[in-house]
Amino acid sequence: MSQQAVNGVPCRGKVLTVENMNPNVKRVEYAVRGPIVQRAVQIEKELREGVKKPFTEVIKANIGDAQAMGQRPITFFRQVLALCSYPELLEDNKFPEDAKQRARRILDACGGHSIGAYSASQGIECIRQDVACYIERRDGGIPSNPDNIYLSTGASDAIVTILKLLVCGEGRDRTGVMISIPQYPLYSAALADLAAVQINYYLDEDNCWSLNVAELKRALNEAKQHCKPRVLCIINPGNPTGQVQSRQCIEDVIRFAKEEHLFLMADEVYQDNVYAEGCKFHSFKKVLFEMGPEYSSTVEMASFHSTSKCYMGECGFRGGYMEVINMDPEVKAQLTKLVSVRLCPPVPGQALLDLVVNPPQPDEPSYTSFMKERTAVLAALAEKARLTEEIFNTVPGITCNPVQGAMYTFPRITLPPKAIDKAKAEGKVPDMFYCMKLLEEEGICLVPGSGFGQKDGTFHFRFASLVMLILQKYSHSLNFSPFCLITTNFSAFHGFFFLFFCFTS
């Protein structure tokens, strides 16, 4: 509608307004970078401007951004990427020969011998071949076809792409997608954007966030009343809960998917992050094929991996892949068409992925240093996970399950009734209220459990154990042991929780 004229010229309103924009977008929420994180950024700006706070910096424990938390990149990866980015360095004697060989092979596969050129939409062919070889090695020789490999912009891009293929229908025939609660908010955000039906199944907190098939059946049967369940999403190792599924559990899930005619989505981006004694990563594909042709020839599945996590921590390069299993050839043609719309994944990210799946071998000059760095990073992550669990369980009012894998824990917090009432009076979810207070008073940035989903009446927060790397870094300059410094920093939780309880109880 035209607004009041200025100098005789009618003024029009905006073409795009909050009222007429895509309503699905307004329903999208992404807690990992939500209001608390936005406030943390504001506080950091205030600190730089000299505003006095009870703390001197914000400790961001909200996201699994390894290198932002102080994790050093793997030297071999950066050497090859440097050579690919600036090929003149291939003449420099400072670079080992195996790094140069990798760079030449990648450049030879690029248009114009440059990683600045577009690649094929599905990804560079020789890199897809290397991914297939990696999967075969990982899974004990079970074949992998490069034509079933799609390189992607991190795992997130591939996950959303598969969901686009799967979502259809109207009303009670609308696609229902089963996701774990707690869940990684990518899933709920993507489902909101696609107007799909989110079907929640709850992980068992009392049993270390285990997955129970009886709970899957409950969720599925209830959902059948208002949608058509077609998809089951699994995150293993778990985000935000840090559990690692047993082989028996995976077998049970595969049987359930077959019986209920569900498409399986296996998010396995933390497959190298397994810490707890007795735990082991089992890929869904490996278990599927070891269960025999009854399952391996019928169950439709897509699995996902990324360069952002594990020991790599190369979040910014946005490298990843998916492998599709038993996909209808006509649907696969549509998938290839769909990924072609965005031209190609970032080529530097593809190059990095190639190094992850094809690292230095024992007879190559970079092998010893590569393995030393890889082992050190994984050992440090395991220690941070152990400390996170141990220290949280010393804080009154907080209980923390063992961190079996991944990079997070999801502790439960006990909030007093008056705190809950105060939060409601301010129009906030109680754990959001708690986390915002913790940020304002202690400078610790967490994500409330409500952003991931949780059982009614319980409250949690997600904590990225990577933050321990920051505290460990400071310990060196202050001549404190990492454990002592971590304990000192976590005294903020002790003191804050005590005061929070006293003033709101």
Given for the second form:
2 protein chains.
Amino acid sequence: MSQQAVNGVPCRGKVLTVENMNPNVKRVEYAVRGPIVQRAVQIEKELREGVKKPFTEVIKANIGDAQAMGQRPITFFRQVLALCSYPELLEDNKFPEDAKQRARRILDACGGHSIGAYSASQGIECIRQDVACYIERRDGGIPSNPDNIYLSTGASDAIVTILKLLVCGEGRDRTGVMISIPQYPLYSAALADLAAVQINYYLDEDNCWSLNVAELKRALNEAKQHCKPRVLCIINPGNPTGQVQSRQCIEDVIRFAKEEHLFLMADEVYQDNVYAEGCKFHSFKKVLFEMGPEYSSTVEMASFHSTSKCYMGECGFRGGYMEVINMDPEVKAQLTKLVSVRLCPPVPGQALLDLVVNPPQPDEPSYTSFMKERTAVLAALAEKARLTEEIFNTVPGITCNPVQGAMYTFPRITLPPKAIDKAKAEGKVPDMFYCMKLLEEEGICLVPGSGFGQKDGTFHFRFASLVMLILQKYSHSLNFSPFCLITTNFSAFHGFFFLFFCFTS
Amino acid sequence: MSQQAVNGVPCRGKVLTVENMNPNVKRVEYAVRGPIVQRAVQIEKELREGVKKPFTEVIKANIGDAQAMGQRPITFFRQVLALCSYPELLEDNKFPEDAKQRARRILDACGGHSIGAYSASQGIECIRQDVACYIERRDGGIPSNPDNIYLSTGASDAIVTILKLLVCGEGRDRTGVMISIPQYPLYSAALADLAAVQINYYLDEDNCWSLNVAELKRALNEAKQHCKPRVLCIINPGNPTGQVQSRQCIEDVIRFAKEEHLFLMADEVYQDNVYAEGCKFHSFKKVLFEMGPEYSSTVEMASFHSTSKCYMGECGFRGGYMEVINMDPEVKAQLTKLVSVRLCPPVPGQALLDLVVNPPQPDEPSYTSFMKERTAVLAALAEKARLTEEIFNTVPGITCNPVQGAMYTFPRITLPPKAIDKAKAEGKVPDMFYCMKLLEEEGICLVPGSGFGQKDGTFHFRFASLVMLILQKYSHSLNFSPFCLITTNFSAFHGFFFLFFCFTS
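Next, give the form predicted in complex with another copy of the chain, keeping in mind that what was shown is the form predicted alone.
Everything in the complex follows now, all chains and molecules, and the chain you saw is the first one.
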């Protein structure tokens, strides 16, 4: 406890200090909203206060926040949500009949016919049934049991909950969790919080960030020396790397998980975000069941989905679900108990999820406009993904794999030795130094690769391709080439922009 | 790892079993949604399937879920939420101008003017400002800083987050957290999950569940033998006990916290639910500041509020906030980092919270109807509270303190020895046995006192007074006196109901 003296009288310091707080929390890092983003918020404030900058707005490419970047919500979804919020509108002729019918069905499933009542902790029953039907359709008829569906507060909530169940043991018996590098930092943050052991397996940048079972084996065998590996986490389509796994790769991963007795966590929140020709989303569940009962009746798995991504981009509603497969019934009872402590996921998010898994059907009045909006959003996302790869690869010092899916790319930057020296002199990781400069000079907010993990000696950043069209307005900005860092004369920084972007737009 | 043999071939058991799962999770208990409630859900299903029971519906008195019990949401709130969900309605003349103005202001504060965008992790800035203004008005002008406000996913989320920050140490140095007995089981559940030490202090049932500093001292001193007490949690108005603390008591508690160097957690989610004559809600913040700088500049505190209770009862939206006071700035930075991992609280819940703290003003068109609805809800809650006390005290074997505030009472039941014996023979805690019988025989779902904690040898249940008017329809049900348990002839159970209730209705 720190001791301080005020007016000569010794007094006790704070009850809670950074020295005596939970050490696991201190180890948590979450770069997607880390120091770069905090500085971005400050800069936005400075701009509002009239401070002159070389730019007039901060472009937030740090996060996949579609509606913040101007993507319009799906009209049908919002109509139903308005009807659920204020059921008096059910008498209003302006709303299509199918929207009213959906709202009535959701309200009928709510306590007191209101989305203001708590739901069951696992989620509203008829919505879990709709989720199960959605999964069955998606997976070509492979059965899904609503009892295995848990609605959640975004996918993050469900991912942390499953990790929490799996953590036990001390020392060399402590649970180890395999995560990809680069990874989405929710995983490393949750593992730090839970004091679980993080086991890194590296994606193959030279092969479009593909996953290689030999690398899984290497990582697992090394980890067995100091922890007890129990869990394998996969993000497909990839975040931050934008790759889409082949069916063969998924099969290999499932075989590996079975052989090595690992619980599989499949983060599939970008399942509708697949753009590249020849690429297709294969759910882990479907591949598992196609591999026959030897696998489908034994491999334990949880798959996660969310309302925040895909064509809807409804991040603010914090809707999501998970499906658990082959989970021990007693463990499932413990899971149900655990989620009950937080009472229930937000009901508006549950309602939204219901619409996502049960959208307008061809014979319903809203179908045509729904499909038109959905197709337009997905086409725009695909175009942004294409432009992202194309443009980054024209910038000297930047190389970028194709954005096969999800909403991100993770371009590699070749930083000149002088820039690395300069970063080190400032006590910064080189790609953090690069991203901070880009923010200060160009107003573009990116998360450095170090926030996601990368091979030693390589540098990257994550770029949310959602902002691509906004960046076109500021065409010079993308030409913030790492080579401008060759000079250490930062006052002359601006002169080093290459204007390649202008040639493409 | 359990070993099983299938067709004579030995095979490995599940990766995740109840034996090898997180032991902290196993220790979590949450009676509000525990076995009684699970059985209630089953019974509801049986009723729907046509099974004959002595009742036609299950009355859920286990939880304070106002809208599920028929309370109507506040029209103005729902209008604004509908406008935020589907902004095309802003062109609709049916909505009052003040509702539109509120919706526009909220949307302007959202990324891309949409509640579908992520917000800042701490919550939308202008809503945090409105919360700070609300607190200042509530507390007679004592300043509140929006930087100290964190919006949350209901109050539960914020309570768990603060507890998480405070937990550290091993063995005798492990953080101890003082909670009242009876308590709201979120606390014991969170402490089990965090492997913190629960320190029980007992409320004084004979003095209307009042809090006594001598008892705090006793509990603290005993706990110092085996842990490091760092936190004192208070629920005022009380859950499950319905008492309202006097100003003097709050002052005593604050003095105790300062002397004993404890972090104060003030759960004040029922701050608008005060019914008894002579009782008034005093916020811990206000009393702290009225005690002068010796206290107001040193005592570390967090206060919690929610959109789920009071007159709004919007549980499903999962809105809430906390205000932190005198928190070390470095710790605050850690708190901000920690909440960022979950991205943001649900934005519809944030919007709702904004309306709660910034309701229609006297010069606005919705003011009159808003006040009328608010007053009617609070009057109905007060009437239910009054009836609850009055009626329970007419039932033989039940004694009940006045419901001064909140939404619950925690009546004591005197169970005859034969009933206790019968319970023991069935391996049940006696009040669990009583509540389970009440559910099976009468369709009333209550949580037994053992789920909240009680003095050894006493038995209680928590009763959400919200259901009082529904119960009047089934007037015999409340007369399920413990004395009917004198007999062990349970087939004759029904004949033992005393019909005292009829005399009062």
